[in-house]
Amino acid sequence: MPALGMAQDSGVIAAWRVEAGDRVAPGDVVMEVETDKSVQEIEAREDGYIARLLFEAGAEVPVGEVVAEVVATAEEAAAAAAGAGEGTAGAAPGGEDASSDSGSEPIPAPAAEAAPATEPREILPPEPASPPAAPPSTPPASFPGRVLASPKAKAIAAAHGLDLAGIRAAVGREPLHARDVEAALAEHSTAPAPATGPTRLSLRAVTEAGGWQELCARLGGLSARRAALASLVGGAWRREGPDTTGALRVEVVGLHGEPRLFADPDRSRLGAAEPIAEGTPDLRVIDATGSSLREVEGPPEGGADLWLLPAEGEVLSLVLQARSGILNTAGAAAILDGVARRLRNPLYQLL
């Protein structure tokens, strides 16, 4: 089980993508891990054939544990399937073996099976402290209560109400993606669309803010301050918002000194985002972190505005409002999630 995050001490085996038997070779997804903040696909690093799976789909593995074994041929991924399925085969009861004539000296049965020629090599190297346990004879899809869904299903369905138990079901499968939750709520969805008159949309999220303090520390000067921020939510945007074709243009605004618009800042290290002189931004970051703000009304200037307001302590209000037709709920709940997620933890935005 691979580490996927500085504070992981294992992962959830959300789906196999091979079976025993099968083929691999180096970048062929094996499986999906799912973490407290991801569902991640894990490819082989090795030519071969799949040996043995050592748990099943569902199964949380600590970190270093190993989940699978590969070996060189297909007569030996054969062969160790048949050792794990049958034990030691041709004995007859009583220790003779079955196919001798009975007038013949009996052949004492193998003290045990014959190791195979080569020994697996693991699809993943580390070490681990004790032999893996055994997967369950009946393992459930997932553990009681819980539903493997990747970060984006999970925001889209907590921003309209859904159950994802419920989509689960109907889905038949998992880990559920945002398409399946998405495709749930249209079903659901019954409401028409206002057919005239101006609407707007406007959340509201609270995250704590130490990670960004910090890193503004680091950072010293307002205008690595702002390039770093505009890093943060365009990766947000980039990563959960509409598909954006050409560059991706955010303007941060401060409360003091002129705007600064930044083309891909998420492209470019934290704080190294050089400001373009013209262009229309896709998004408008205004940092009112210094003020005395605690809340904002009417609509946005432009298409979207991200407020940063301060709220109690190391803690920031992020309010995301956007105008009809630039982003829908589900969409807007993902993104102010993502610039969420980044300001609480700055390394977030290298996953």
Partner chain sequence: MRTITFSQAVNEAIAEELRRDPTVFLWGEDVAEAGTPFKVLSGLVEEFGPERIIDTPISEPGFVGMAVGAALTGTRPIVDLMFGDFLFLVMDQLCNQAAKQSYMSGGKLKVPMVLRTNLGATRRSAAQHSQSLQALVAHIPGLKVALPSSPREAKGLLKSAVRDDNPVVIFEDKLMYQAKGPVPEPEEEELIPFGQANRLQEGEDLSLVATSSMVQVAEEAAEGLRAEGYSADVIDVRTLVPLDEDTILASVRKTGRVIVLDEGHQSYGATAEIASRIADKAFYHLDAPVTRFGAWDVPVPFSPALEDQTVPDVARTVERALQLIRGEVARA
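Residue numbers count along the first chain shown, from 1. C-alpha atoms forming the largest set that superposes within 1.5 Å between two forms make up the rigid core. Quick caveat: nothing in here was measured; it's all calculated off a predicted structure. Compared with the form predicted in complex with the partner chain:
- In a rigid-core overlay of the protein, A153 has its C-alpha displaced by at least 2 Å between the two forms.
- After superposition on the rigid core, displacement of the C-alpha of P281 between the two forms stays below 2 Å.
- Relative to the superposed rigid core, the position of the CA of E301 differs between the two forms by less than 2 Å.
To test you: the structure above is the form predicted on its own. What is the structure of the form predicted in complex with the partner chain?
Single chain only below; no partners, no other molecules.
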């Protein structure tokens, strides 16, 4: 993503003018980029074939990020398109003797065999047309697709839904440290809510599934299971969450079917809490364990949503999302940990 303005962090890809496999030459327009000021056409600077487009139209891309890869030959472009997971550089035939390991007949080389192994080349921003004195302050990414940041910086960014690439673009260096993310966070919270939506928090945890599954088997019916889930989650919320005035309301819902709302479910025997008719939940629990979902993203529907995702192997995934102001990171982490612990050993709280 080229830097097109002095204080530009990112650009939105308004449209692609090319697709994978297309031949491009210097001067060909490859995409349109929308900044806060205008839409501009971006030209290729290399001769070659488009191997992959790395972002879809509409994506907001930090300045400096690679948006597409160009390779020397159409074959390489096709290979890159075919083996998405294999990367591009390694897919090029060339230096390796294909027969050396297997002892089989040499594979006939493609027509372009004379071509040396070709590194994908980045589409680099054009030289700034207007004020030539302002070179982009953004360093090239050390590892494409990865922002180097300390574990702590990453943890803070993840908790606040902040994009590290954007922060890297803003501070102009790597690796990022906690203070860089905290500074971005401070800026975020004082700035008006950006178009991407309200600041929110999303934490993910995994825990052993065995204890919860055992309990479900014991409880039998769906109602008892929903009630038990409300009790366990409610217990964690009451212990770790914000103070509630009046009853603690937990709503439990599957992907299909009616939500059930419970008041103070943690004060009932496991599986015995009775649903109530109406009220605003403090927390929604979405039990997606029977579904094929593996990840969830996006803003919470309520103030705080807790997703139970299907067990993979022995492990159950939990995702807690909350809107800004409902929970802070530490509080959310404590709740999530409490839920994880209770699911791992549902009888723990009875001891």
